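One chain is shown next in structure tokens, namely the form predicted together with another copy of the chain.
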Amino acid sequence: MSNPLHINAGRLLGDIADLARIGASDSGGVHRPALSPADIEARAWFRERTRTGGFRPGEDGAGNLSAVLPAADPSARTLLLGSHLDTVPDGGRFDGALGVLAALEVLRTIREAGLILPVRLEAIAFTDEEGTHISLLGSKAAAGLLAEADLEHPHSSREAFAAGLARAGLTPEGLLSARRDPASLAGYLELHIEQGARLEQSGTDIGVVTAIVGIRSFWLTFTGEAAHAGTMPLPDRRDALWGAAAFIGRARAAVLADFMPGTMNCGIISVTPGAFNIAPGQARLALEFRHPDTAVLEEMEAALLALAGAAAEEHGLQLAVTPVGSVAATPLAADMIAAIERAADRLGRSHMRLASFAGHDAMSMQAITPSGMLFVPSVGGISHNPGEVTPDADIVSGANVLLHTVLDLAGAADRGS
């Protein structure tokens, strides 16, 4: 049990490093964001890494890059390791990489330790985690839950995606043709960082993911009526604006008294028709919330835009209320979520069950095979932006964390020491 297999930590450390001078931006972050050109140079390095690593560099018609190590039996479920090399725009280094760079170690060290594993043991770094074209994209493609109509409204714009697409040398029937096999796979185990701040504050080494929040979002359109800003007496203006902002102030009000720890944001906001001495005639809101519970995220829905309509109606405003999105809470495996614990026991690593609040990969993968998440701290809670830091031994603890949770799930412990 003394000496149990480790990673080598300078060469992770290496990779990361390297991997983040590929779309470095001036802010001392990265600015990779997917199928762009500092992405499509960050697959040509990730291939190159798998090559030089000694495994066969793999490519699904999602442009989901692999590094595999067979197992014994070549008709052996795969077990997936993996996360995504794209970033938001000029986010940080260590969201998805580490994921990435933490599997490809992982699969290094166990064969560099000589291990034969009873599970093929496969690296991978999905497409488009962000959502620069598609959120998810490669992960919901791999899990056979991308329909031809996902691809059809891009949040870039149809134009950006058919040039990213071409850039990767990828094709929506590649896209739509990517789905893996549930019955050849083992599960999945993604390593992230944690992107909030309750590791941190609380001292923990390993989160312990054990669901994925549910998102809503809407655009919530408020109408009134433009007015002269002069003339129009303040008392029988209908200000668009009026409405939204006492909405943002009641939503985040509500969220705060009722619906801890769900998550509300207004990232958006537009008026028309947009001059100083104009009274806004329309303004439109991007709302988003997230919560763990279904039960709950379903209530918050209903009390949000309870409030959204209640503000309207005071300042004599309608509501158009456009769903955009909705990402259903995500539970993860309980199987991957004690594995992850024993192996953080095995390491001495304390470790604290928690929920994530952002969306991953997991969630696609938990729809076709078991898939488990751990998360490690992140420094302030700083995360989708260049101050996003992971300390190196949080790094190494986590990804020694992984290592370990494979080993445990392929009833190799024993044989990892």
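I have the form predicted together with another copy of the chain already, so could you send the form predicted alone?
No partners, no molecules, just the chain.
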């Protein structure tokens, strides 16, 4: 095959640079939390890019923004392509934004090539993927997974969430009415940076995501007895922090030995009373663990909580376990995985199958339509950080594989030559 269709590399890279100026931070990163003034500005920028690209801007009740390329048949199903525009505080320029802008570039490229496909294409920017207020807010709304109760307990505060909605012209009623009809959808594709180093370390061009990890989180509270740090002999202490510390070390060792490629993290710990001269009477620990296989995730939970119980007993402590949240592991669609691999082969790009250990909008969309994800390398695996970098060549490569995955799924691969 000669001269396959390619996206306009300069235009895509220019869009990424332009968008990164909105919310640019002094550290060189991007600070664009969902529904903040910077996010509102970015949303307006995307609407204008949609217009200048020759598409009519769209927006649903959840604030998800769209550009649409019609099909030959007005009743054709929609193949969605996208990601999100919001960032974590002082994050990077590629996380989310790459998927949205590459999706828009795919639509522009197909239209400019004069291709009329049997599916309707829609580039979509989902609201608040990062969870400034509610994780995966826009995609959960589109998938019908958002409940009224979710709106009562945002990660920020009810006041901050209400102010953000007002800033964007959104309402709770609109959020709950944004569900897409699954029968109207042909699938969902998301291009994203890996946010890890597996592709870079292996010298592989494209990651084909097979599943998105399940996540479980708990508060573990170890309770012993506060004591004078000088006068209470070490063998007689019921030091809550010793129990928590023993658990952390053993939990790490257990995951490394028995549950790879799973991960675990203890990201918060607090002790009381909290003084130089008092052995802690209580230690409260945040535990989170992840695995792409639900059955293994169940085993991890049982093993880690058993280790916590054993550490508490060893140090003469009581243990209270409080579940905080659970996200189901999400296998992605086999047909989408195969189409991404065919597109990569068509373009001569090396590829490998892998799981995503971060959450993405594809988790929500898989609930209502076959969904697929492809990754491009992240330098050093750095993400959620101003130092997040993906080389231009990898950005362009990923966008072209996305383009040819669309053509493959639309049955137009031969017309992309």
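Note that the structure is a prediction, hence the values are computed from the model and not measured. Numbering follows the first chain given and starts at 1.
- In the two-part rigid motion between these two forms, Thr272 and Leu256 are assigned to the same rigid part, each C-alpha being placed with the superposition that fits it better.
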